[in-house]
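Listed next as structure tokens is one chain, alone, in the form predicted alone.
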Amino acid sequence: MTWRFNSLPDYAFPRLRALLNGIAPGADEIGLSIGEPQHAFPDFITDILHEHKSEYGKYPPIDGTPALRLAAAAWLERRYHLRADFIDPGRHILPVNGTREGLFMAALALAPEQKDRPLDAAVLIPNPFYQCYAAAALAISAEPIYVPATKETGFLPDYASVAPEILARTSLAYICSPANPQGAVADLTYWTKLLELARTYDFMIIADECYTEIYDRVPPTGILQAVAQDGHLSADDSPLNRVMAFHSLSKRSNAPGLRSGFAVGGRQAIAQFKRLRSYGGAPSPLPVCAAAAAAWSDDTHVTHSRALYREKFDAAEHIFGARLGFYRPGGGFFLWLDVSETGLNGEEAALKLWRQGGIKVLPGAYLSRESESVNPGASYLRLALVHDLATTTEALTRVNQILR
């Protein structure tokens, strides 16, 4: 491994396997550790993949198909109430083969060259966070700055509180809304302040909005809505060039294996991203593009899936009440439970749940880093409510009983 990645711990799931290795589950296993949707895969996607199967014999273009980009633009306009000409499908959208690849490569493509001392550059990362953000920062030889996203900050990072000398050397800021793992949602005020901060200190915002279609009651505001109402928008769409947002079908359409998402940003940013991906990116196969275009064009299956998640959060609220710091997240499908009242930390609680109840959950510390000698995820567990209602209810009932 090269020196720049030496500070990375093992990825969260190998760490969990090592923690539980050799320990027999205390009951039939139920896995709540991985955010892999288990709701029904849409039948129409399977049909379209079959109809277009001959196109697996062709090299796909790196920018997907016009139909896919048009469907993505139409969904953005519909979902975020944007004016019809705000998004140009040909210039503002680039499909990606799964958003993890895109979120990583965006740092390589977009870290501003004005920060002329790369080894001193900084990348702002919420803490806890999706783990590829840290690897992306190290890949561009930048210092990851882990900014606490705790109960005290509304489970979103307060980037304005970062020291000015760090902001001055910041190249990129990652932000996830709805947040993984806490489910917190950035509102229009939050996005607007972050855009102003990016303008003041000349950095890019990488917005991971892959959970935006999974919400409890109120559709999460998107960063594009803040950009659209920005009074500084000019002919070269400069505010949009400070932003690249990512969206995915993995969660929205219960299609993690389809590996299909897209990036949306300003013309300059997308052009830079496309150029890099032409060298090192993996384009989506043409049958996948066709299926994805249909998925972004259909909202019915998303509404149905969202209702199923809402039922599971109803069950969780009934089971836990106010115990373990339970709250209904604004978006996403995770519970972020605080086990400190049990006298255990997250790792100890995860071991106990596995040993006594066969419940596999992820310790919050595996999604966080120490900042000022404190790991903000240490007392937490992340539970993914991805199974059917009966399985989820059984799992959460065991968790509540074992952690009493």
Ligand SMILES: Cc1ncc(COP(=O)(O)O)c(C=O)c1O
Contents of the next structure:
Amino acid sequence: MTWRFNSLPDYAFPRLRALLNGIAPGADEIGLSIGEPQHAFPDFITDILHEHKSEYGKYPPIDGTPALRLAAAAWLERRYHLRADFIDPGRHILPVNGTREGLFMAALALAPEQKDRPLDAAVLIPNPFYQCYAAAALAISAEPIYVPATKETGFLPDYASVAPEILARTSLAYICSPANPQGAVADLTYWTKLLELARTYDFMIIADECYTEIYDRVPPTGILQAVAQDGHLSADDSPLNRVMAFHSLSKRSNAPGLRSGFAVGGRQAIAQFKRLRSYGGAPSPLPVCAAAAAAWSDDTHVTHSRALYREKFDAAEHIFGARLGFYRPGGGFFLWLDVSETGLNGEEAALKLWRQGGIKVLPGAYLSRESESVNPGASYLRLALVHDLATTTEALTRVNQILR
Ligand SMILES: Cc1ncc(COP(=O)(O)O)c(C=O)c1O
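Show the form predicted in complex with the named molecule, please, the one above being the form predicted alone.
Starting with the chain above, the whole complex follows.
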């Protein structure tokens, strides 16, 4: 029997382990491959988890707590300068147990049973991309359409350039801004055009905005800001009805182990998502909801963390200058380095960095797929700047020396 997920390669990290297997690191190891924030986890989170520990004895509701939904809505309004009543915390927000599973299950919740089209449904995915989107497309028996997000396209996918016959059978489009891995940021024009395209071709947008708080100079515009321009949110044709956006505490609050995020979207989309999650979703434990409500309500720890990332990008800029295609990403905490000038591809460069310098980085090809015989990540490396400044500076200095 063929397995529905047969076309998924092994996940990026086991592939990296296999690549480096049996090869000794050339120096003490520094891992830049996983995007796991290492800045301090806020103490108040631990305190609140402790204060609420007796609530681990209860089954939590699938929609979290009113306090969490309220804090999420208040943060969205603050972060994106939205009108005070723009988000209805009861109808537009649904907490999720980490956004990875939320992004995956959203496809199941939002996919139409059958589009009135002759061919299978399609799901638009930026290439390279956060790998969960591809699994989600396969889960709903749709064809993943990998749309290049390269230097030439500003590192964001140009969905309007997709052939009209594919757009006509598109039911969902994933988009990530700030993008993992490239750090590109969608501006208001990008979001507005995407919303127009979604309306024209009748598809839903799943916007992964989990890096929106980690930016260099300008806070990234969110899809909700493009929606807010429209003005008639409760109408049936409101653009909010085409959107489900995801936000996470993993990156914002350095709390990847808390497993807490939320979805925000149109009433119907959130209602569908909530209904499906009541059957198959994992609700967030009540102590986690309490800690998450406090985290969304506090911006101080986020400002501090953002400043630490900025220092690391300053160091990177100083080290690389214009080498290896270095650019300062608008958001996120990754470097997306093009190693073509070394004559190596990303895998070869990753192997060399490990063998000679003990630096573990992710070959870009593990985050992208071949489309039209080209893998847009093949000559790239992704480096996560998650460690402290001294460790990061040491690692990047080694990278620069080894790839000379
Ligand atoms: C682009 C992107 N989306 C979603 C996630 C999932 O984050 P979490 O499940 O921790 O909320 C990650 C984590 O690395 C990510 O990089």
